[in-house]
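Here we start with a single chain on its own, the form predicted alone, put down as structure tokens.
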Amino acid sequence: MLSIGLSSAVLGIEAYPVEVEVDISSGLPHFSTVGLPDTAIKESKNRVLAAIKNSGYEFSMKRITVNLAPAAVKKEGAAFDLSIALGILAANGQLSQDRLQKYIVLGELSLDGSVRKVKGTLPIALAAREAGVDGLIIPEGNRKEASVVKGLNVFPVRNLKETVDFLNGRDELSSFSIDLEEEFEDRRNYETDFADVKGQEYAKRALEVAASGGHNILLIGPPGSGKTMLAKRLPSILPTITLDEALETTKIHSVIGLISSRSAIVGTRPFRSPHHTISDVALIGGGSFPRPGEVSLAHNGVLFLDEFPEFHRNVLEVLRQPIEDGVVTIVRVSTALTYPAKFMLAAAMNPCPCGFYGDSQRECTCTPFQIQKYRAKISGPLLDRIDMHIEVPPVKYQELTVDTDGESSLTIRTRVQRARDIQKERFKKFKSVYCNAHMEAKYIRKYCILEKEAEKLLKDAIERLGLSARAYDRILKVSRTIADLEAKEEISSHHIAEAIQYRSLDRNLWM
């Protein structure tokens, strides 16, 4: 007999429907799965057969063929286990085939018949709603994640027997739902706060400017100066994540399997901090079954690269496209996948290999050649995409022992949000530009209007400090953001002066 059920799989971060066809015929006992399955799917026969027997259903081993259609697309993971088991029971007459074809089914089976959590539930739930099916049958551990999608009946199940009883009409399951707005509000609090940071007022001001304009930032300072501590608090001062941004971010995290069973949505801007030994594929995405990398997991948030020069050169170079375009394109022989990667880059590095070049308290042991070699690990084109280079000096004892807290993240974020609102209004006609950091040359000429004194100061800085044309554009962008923080239309000389201070590498302070 033949049975046909519905399931789904993810390609990139989008889901597509999969028909699970099961044919049971006479012949020597054999179980085969076709339709370009990976190893996990091929091994499902052992899990499925054990789960059917241990759930108390009759089973006589015959010739079983499972086809996952469309057969030309590679499929991976154990999410087809439950659908395959239901197809076998339907083919041998123990399950209603009519109801089986009305639901999309997902779930990995344990040997005792219980159903385990799977990856990619959110994009599959979105596809299920578009397909117009009666509902989505999923593991209980995925119920919150799937219920984010409004207009879809979500039926969480704990085991194979419960699923069969529901499809046979012997038992009723209640559709699970949540209050998405309430869930979103509950998860919008950050665990870190700028009030915890002692001293470093200059660096905190620089991070506020960077957050206000969406500027990439490089923190330069000796070990223990607080570079990582500052970077971890950067997401907490970025504009509050919107519901649409949260859903888009959750979708990416769902594909990787990073959504816990206790949460339904990512409520804060992500902060990703990969180790410097990471490969280019892990950072950018890809693999035999392409999946998002760290740059996509940082979408709508912050990608922090600590020990910046220690990353392999080829790993750093692949960052250039996503920083510029906000997307990553992975090309394979049969397909090309695009992942969103709109993030703010924050990087940190020591001024030299030993970390103490320019430190008044400790002596640097590096030779000029070692220092030059260390800094040369970061290429010019990549450095060109970082607007602000910030000095982070060691914190003095008097600052560490101060009892009063600094400004909270909420206070800083309020100012950042006002500046972003000004930019949103300014660039509302342009789809590719939404903050000052993304201005191209034509927008810089149009929106970076300098007062006479500011123009004179910038000209003097270019001539006396030997600043490059690249630095000229960056200074104008950052000064535009500083002016926005003060709600000023024209850029004044003190805006330019502050922006120049945020180009320490161009000013040769570390060379």
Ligand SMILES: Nc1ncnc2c1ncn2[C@@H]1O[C@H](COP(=O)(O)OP(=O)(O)OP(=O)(O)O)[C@@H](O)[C@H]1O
Contents of the next structure:
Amino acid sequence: MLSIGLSSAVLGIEAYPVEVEVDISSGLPHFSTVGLPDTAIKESKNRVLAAIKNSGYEFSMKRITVNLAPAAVKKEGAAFDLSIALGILAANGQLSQDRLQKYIVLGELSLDGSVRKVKGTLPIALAAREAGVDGLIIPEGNRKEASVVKGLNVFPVRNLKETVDFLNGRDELSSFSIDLEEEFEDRRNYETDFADVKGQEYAKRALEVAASGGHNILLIGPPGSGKTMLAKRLPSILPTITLDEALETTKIHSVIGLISSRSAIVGTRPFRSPHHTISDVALIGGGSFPRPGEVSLAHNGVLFLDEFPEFHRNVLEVLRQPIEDGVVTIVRVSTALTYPAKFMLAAAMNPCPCGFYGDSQRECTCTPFQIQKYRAKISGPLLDRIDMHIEVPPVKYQELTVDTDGESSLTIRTRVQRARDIQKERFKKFKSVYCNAHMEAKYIRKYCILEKEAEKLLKDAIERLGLSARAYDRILKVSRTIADLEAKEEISSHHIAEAIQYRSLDRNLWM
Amino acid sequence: MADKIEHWLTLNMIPGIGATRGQKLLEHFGSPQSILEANLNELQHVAGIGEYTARQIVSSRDKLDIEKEISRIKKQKVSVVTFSDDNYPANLKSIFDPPIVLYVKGKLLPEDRIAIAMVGTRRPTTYGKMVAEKLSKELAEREISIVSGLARGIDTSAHKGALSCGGRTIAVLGCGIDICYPPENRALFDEIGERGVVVSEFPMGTRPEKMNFPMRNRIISGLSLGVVIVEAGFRSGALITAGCALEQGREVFAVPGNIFNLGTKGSHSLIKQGAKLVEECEDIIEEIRCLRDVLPVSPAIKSLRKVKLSSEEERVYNLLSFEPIHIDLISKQSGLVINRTSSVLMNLEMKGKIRQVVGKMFLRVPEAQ
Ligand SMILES: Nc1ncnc2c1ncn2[C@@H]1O[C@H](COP(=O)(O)OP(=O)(O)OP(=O)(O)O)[C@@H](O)[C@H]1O
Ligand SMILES: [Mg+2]
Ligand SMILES: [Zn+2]
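Next block: the form predicted together with the named molecule, after the form predicted alone:
Next comes the full complex, and the chain you just saw is listed first.
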């Protein structure tokens, strides 16, 4: 007998329908699957058969053929287990065919028949709504994630038996729903706050400027100076994430199963901090079963690259495209996938290999040559896309023990938001530009109008301080943001002066 | 008839009578009481006391509210040591113009005769502070009392160094002993009052006026066998103290510093003129027994070339020295918000007045001579 059930799989960050066809015929006992890679077949077969048996269903092994259509697209993972098990039972006459075809079913099986969490629930739920089925049957652990989609009946299940009983009409399952707005509201608090950071006024100001204009930033300082601590708090001063942005980010996180069973939605801007040994594929996305990389997981948030010079050169190279375009495009023989990747880059590095160059407490043991080599690792096109470089000194013990709090993230975020609003208005005609950091040369000329004195200062600075011509545009963009923070139309010399300070690496202070 | 404290205090409080005239009158009349009872004619015939001063004495001596002064003294737990008292510091007695009275918090001890003064700039470098603290501690460990002026900077470090090893230290004030100046040294003031001694010749409630400090300086050197100058620019108070020391026949020591630092120009000129260069406390100790050379002080003062600075730039520039300091600290000390500090520093850098070094630290560029 043949049975047909519905399931779904993810390609990129979108889901597509999968038909689960199961045929049982007499013959030598055999189990074959079309549309899954070899290793997955074996594992799936074992789980499905054990789960059926351990759930108390009669089943004698026959010739079973499973087809996951479209078979040409190779699918990953165990999310079809439940569908296959149901298909076998239906083909065997133990389950109503009619009802099976009205639900999209998803779930990995344990040997005892219980249903485990799967990846990609949110895109699948979105696709399920479009497909107009009666409902989505998903593992209980994914119920919140699925119920983000309004107008879709979500039926969480705990085990195979429960699912069978439901589809046979023996037991009713109640559909699960949440109040999305409320859920979103509940998840908007950051665990960390700028108030925790003692001292570091200069670094905090720089991060405020960076957040205000969406400028990528590099933090340079000895070990333990608080670079990681500062960067971690960057998302908390970016403009509050909107529901639409949150849904985009959640979708990407859902694809690789990052959404915990307790949460429905990512309510805060993400902070991703991959280790420097990461491969280019893991950073950017792709692979034989394409999955989003760290840059996409950081979508609408912050990508933090600690130990910046330690990243492989080719890894850093691939960052250029997403920084430029805000998306990652992965080209396959048959298709091209895109993953959104609009993030702010924060990078951190020590001033030298040993870490203590310029530290008044510890002595640097590096030779000038070593320092030069270390610095050279981060030069080039990627550094060109980082508007601000700041130095972060170690904070003295005395300052760490004072208990006056710094400004809270909320206070800073309010100012950042105001500066962003000005930019939104400024760029409302342009589709791809929404903050100062993204201005191209022609917009820079148009929107960065300098007062006379400011112009002179910038010119002098380029000459006297040995700033590169490259630095010129970056200083203009950052000074635009500084002026926006003051709600000033024209850029004055003190805006320029401050912006020049944020070009530490352009200065010859290091050798 | 024994002179009462009141008479001494009154004499000390009469306007126009300082240590010099006070000593002349005491020599002539023998006691404060006789001075206060003398008539105009008797007074104006004392050598060095003109008609004007004599009139001042007569007109003001009865008007002074000495009751109030006494009650303030009691309330503040201050004691008064007069020139005729046995515990009046022996070193101080020998100077040309010793104070008539000393207001004292804590106790003056005979051992305080073995004292070394340490003074210097109110805006020291880290190096300067380190030196002051170290030398002061090492001297105090050898039971030498450390005398200084409780000012910001080197003075503070000198006192702290002595206290840090449980040694003795003497603070000499340029204001009434009921006033703590600078106010941030309150805790230090109290600690010295308990474990060392605080002295002042000024009546209660005297404000820390500028003119008081040279007078205060002569007491600092007067109490000591020698004066160590740690960091002193030209025309600084520390140089005045060194000058006093020389007049009083005290030894002068100076610690060398960074030649690019204008804040050590004064100390270096002293060394050039013969002050003993100090690298370690032994350099001081070996001189204490035999005080010999007296050297003339005539520091040539070079005026600094001026570049036009805005008032904010001036404010920030004045905070900087030749020791790099971090932008956060500059912002804190100048009271300018961090972004303002940042832009002011850039402007100063562009004007060639300051330099930036690694770590977002700033320091002065040496002035062209
Ligand atoms: N300004 C600060 N206020 C409060 N705590 C701080 C501050 N700076 C550092 N710390 C403390 O020191 C710890 C180390 O800081 P952090 O890990 O951010 O330094 P880092 O510069 O990233 O060092 P590394 O180069 O080793 O990664 C922090 O977890 C925090 O507890
Ligand atoms: Mg770190
Ligand atoms: Zn090093």
